[in-house]
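The form predicted on its own is given below as one chain in structure tokens.
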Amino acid sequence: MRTALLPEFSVVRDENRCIQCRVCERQCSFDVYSYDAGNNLMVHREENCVACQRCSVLCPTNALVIKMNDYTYRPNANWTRESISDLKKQAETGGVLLTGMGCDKPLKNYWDHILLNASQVTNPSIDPLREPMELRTRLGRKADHLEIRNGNLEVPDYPYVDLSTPIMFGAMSYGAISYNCFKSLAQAAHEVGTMFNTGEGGWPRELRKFGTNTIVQCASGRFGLDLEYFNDAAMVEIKIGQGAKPGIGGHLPGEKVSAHISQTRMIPMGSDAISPAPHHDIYSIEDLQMLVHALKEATDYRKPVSVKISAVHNAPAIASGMVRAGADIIVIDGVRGGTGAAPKILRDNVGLPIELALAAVDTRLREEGIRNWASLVCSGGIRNSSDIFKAIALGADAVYIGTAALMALGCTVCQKCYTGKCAWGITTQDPYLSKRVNPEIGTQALVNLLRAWSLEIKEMLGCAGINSIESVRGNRLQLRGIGLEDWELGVLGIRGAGQ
């Protein structure tokens, strides 16, 4: 069948700058461009570019530029150019339509709504580079009460990590993301003193040297696990839902499971890794319950559990449910979290916005009397250090990060995540593309990006006359709604900028 599509996007070539190396052809992925020996020119076929850019950058004389099609349809303000494409695609293939990374429609930003205060003249600012500032965060239950008994301060013994700043990587498995992303991800956190977290795709038995420094998930597929596999760990993660998919499992397809992925996955090499949409043993707050306890006797206490839910319309009493069950960390995933392979149908129609959600959560754990039973941590949509203290302000005790950290390894968002064609070699297991990712490099990216975002932190918690982030956790004082409903600023628990 003839397609009725029309290319996406325009590749624009600037022959004069062009000295035919051959650089492009080498490092698409996607079989965009090919060589006509005869007019000794590059000649391209629009139709498969994703633009993921790295032709244009990689260009050494600079001459590609990638744009969006100038093509266009008679406007109609229902059958948008995206509307009418997606239609056409499935008028032609009869499947659903995937995508890859989080919802990218425009629905409202709550981050870019809030504003932060300063501290002005009866609350003197603070000088991070002149004044000590603390950004280090604890992770899991916090006692009722203090007691004191013979002189002494008596604090129970819950299981906790401690992060050196507020933010972890945020659950990616290896199959769906390289070895070598994985391996600058767990190398990272290891330096920095946080967290990453491996996903429901096993743990390589290699880089179990970064324990200290690693979350292991429990997921419905149940790839990968063994005793080992909890104990080598800080911290346990049981996966119920994602932002991006919330509701249904996930699927890496079998040419993806390689030779050490299947040793990794405990699975089969070639066969499908599946996970199914629920866990097939949990189906209430009491079946949780009894995962929660058995991964803790499997533990021997030692370790935190956590669980991870995507932030869908009763998240509060979901939550509340959790903690009661024994959960020491709730974390909730928005509607704008990523993925590597996702219907398009429900990562844009599924969900609710991280801000919402996490403001929801706390408040019904506070209303409660139970949030300190278990920390909060949100994820889904993370730009950069001011969503994090904004987040934190809100109620979080710290944020996982996944897109922004693949960004820092070279993720352009093209979404095409769920080819494994990936031309940054982030999300493909093809050997030749998968080293484009350099660990040493990467991980020196994603250590440079925290330490940024570390010291913005610091700024703004000096402007604001706070020296420590724990002042800032849930103190929504700190921040001012613009642009809001009142509805909207009810659920967020803040005041309406002037107010």
Contents of the next structure:
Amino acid sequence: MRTALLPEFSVVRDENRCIQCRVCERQCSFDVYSYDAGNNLMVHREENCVACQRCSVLCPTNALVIKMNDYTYRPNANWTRESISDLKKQAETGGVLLTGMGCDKPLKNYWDHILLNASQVTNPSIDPLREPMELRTRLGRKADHLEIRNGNLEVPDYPYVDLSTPIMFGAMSYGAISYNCFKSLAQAAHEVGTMFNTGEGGWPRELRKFGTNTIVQCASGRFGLDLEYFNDAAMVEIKIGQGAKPGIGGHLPGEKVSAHISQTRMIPMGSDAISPAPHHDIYSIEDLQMLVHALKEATDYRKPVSVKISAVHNAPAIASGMVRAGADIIVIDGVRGGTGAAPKILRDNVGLPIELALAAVDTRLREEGIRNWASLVCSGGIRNSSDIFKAIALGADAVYIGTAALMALGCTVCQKCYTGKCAWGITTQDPYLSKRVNPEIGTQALVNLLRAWSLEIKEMLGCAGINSIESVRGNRLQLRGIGLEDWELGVLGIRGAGQ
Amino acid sequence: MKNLSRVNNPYNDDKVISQCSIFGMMNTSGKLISGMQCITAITNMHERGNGLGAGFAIYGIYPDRPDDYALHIMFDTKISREETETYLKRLFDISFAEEVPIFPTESIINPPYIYRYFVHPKLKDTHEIVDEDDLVTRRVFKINTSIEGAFVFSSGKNMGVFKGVGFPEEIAQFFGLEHYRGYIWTSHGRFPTNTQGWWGGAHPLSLLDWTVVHNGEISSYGANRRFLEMYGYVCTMQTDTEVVAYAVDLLERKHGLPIEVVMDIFSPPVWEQIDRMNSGDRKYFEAIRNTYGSLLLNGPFAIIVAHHGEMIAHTDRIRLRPMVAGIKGDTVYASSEESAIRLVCPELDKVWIPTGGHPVIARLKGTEGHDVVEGGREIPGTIVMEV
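Given the form predicted on its own above, produce the structure of the same protein in the form predicted together with its partner chain.
After this comes the whole thing, all chains and molecules, with the earlier chain placed first.
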């Protein structure tokens, strides 16, 4: 049956400019274009277009414009075009609607309702071009206090990782993203002196030389896990939840499980890789504690262990339990966190904005006097360096970026990651497509991004009269809210503008 | 307290071109000296203040009651005094109490009532085994946060803080400080910018026998404060300087760290310097930055911290506020301006500008280490402890 859906996008071709070079046909992985040799014309199947913009960007004569389809249903504030389309798709297919990337609903973005402080005459700003500005961040448990015994300073030997800048690449597994992207992230983290996260899909052997800059995940699927996997890395992360799809697991379709992925994940080629929602050995906080300590035991207590959860309603209480269970680092992933594939209904309706969850967790850990016991990392929709600065002032030690890193590699957030047809070669295992990311060029783009954001963070530090990122952590006096209700200011723990 | 800023800044000027002044002097032999030198010196820096706050801390002033906690308390009203005294009688043994003698001056208008109580905390009312200092600290916070119109601004033994809204010379005259003798004198002329001038917010800021006078602004205040709150410190004085007093109390009294280490925590070297150090020093600074990164004091500051037996002059690590140190015989001086020192002691054995982040520490002779140390930390080594 022909689909009864309106095409989402229109392809507008300027025939005067088009030279029938067929680049658009070769570049489009969603079969929008074909060539009618008889009439020497390019033909469009607009209903397939996802607006990834690959064709328009690479068209040598700028003959293509992709825009929203003007056709519309009768305007209705309740039955929007999206809700009608979703309903019709389900009537046609009888299935759960899938989507990729993070929540695109117009939830209030709290970063945009927070303004930063700047120094003036009584407290001079500091010029980062002339004075040292410190972004180095150490993740891991901290001692409650130091002691001097017999004239010696006693230093507790808690494991840690050092970051040259408080920005890390969040978990994106090999399988969800292409090998070239995965390699770009690993190389860039190494070059900058920060961390990349293997996600739950194993860790190819040839990339283990970047071990000092690698976080390995222990997720419910346990793909690619062995003792070497843990010990070759700098840090181990237990993944409980993910912001884009709290409370559910992952699924890599069998057709994506190539020979190399099969070897990396230690599963048969062509088999579906299912990571269930719960770890089947974790049904309580006590179980989590046992896994944390099992991993510490396996790594001889030399690696910090983090636990990642999605931001949910009682995240502060959960985080408190995780810290007491021995987690050295707590990761909270907000509702705008990205994903390769998620049920659309969950992505758009489950979880909390990371800004509120982060502030609430930091406050709770401080109230309980255990903030030193773990570092706090937040993720989920970090878009720029000011989001990072604000996150740190709300209480984070560092952030993960995911979607932003993929954008540096070419992603245009067309939200079709789950199809495996990513035209930019990012979320695909198709060798023809994945070659579109050159790992050396990709590395440079990521290094550039982190460098640019780090420079901007230094500028923001300087304007606040602060020369070390440590003095921003939890320093909510550097923030003011605007356009926020009292309860929102209360959760964020910040004053309103002008106060 | 009463809205004294209206009295002292009647035109509500946003800015008066001026700054804070700090001055400290210590006799390292422990000889009690008159405050005239200190009063003269701080008065010489009149132009650095604007009359919205000044104060003095003096050590060794109550030799007849050396073991009693001397609580200096200011009250808005008689009712707040009665309420506080009921509280004190319930939780402290009071050996002596009196109104602090004052010498009214024209310029000090509408001052609070100021009393001092020489006390010992009663232990019987608590089920916990805690040391006396902790009990006093806790009860001071209790008064400051729960009794309307009462404020404890000095709580150490054999020392006292005298402060208020006015210029230093006015406050000295108001309290008749020329009648007191002590072996450490620190003082402050204040130009408050973050908060209105009020009696409790004038410097020195103190807890137990720790006092701090400060010139500058601590831009890490929010981070420092939230860290200290985890350890039970309640910030009540509406100024950034109190975090320094509480941090010193936490680090030196409760965590048992030497003052040199405390100053390294406040102003550690930058990471790039630490990377170039030898293994022992590197481990030491990594440990203190790792554990106490939230107590790094950021922003411009020059402080004089004092407690029994020690006076420490210290600036931020990129030295955004002035500090001069001088020595004459067994007297050590620290000041915002050299002119103030020269005025009271024209011939100095040594005068110098300390390096940013390197404290000048003056100690009583006969105590461990040298009587004056500059930037010298004396931690022989670090041990990595298995956990």
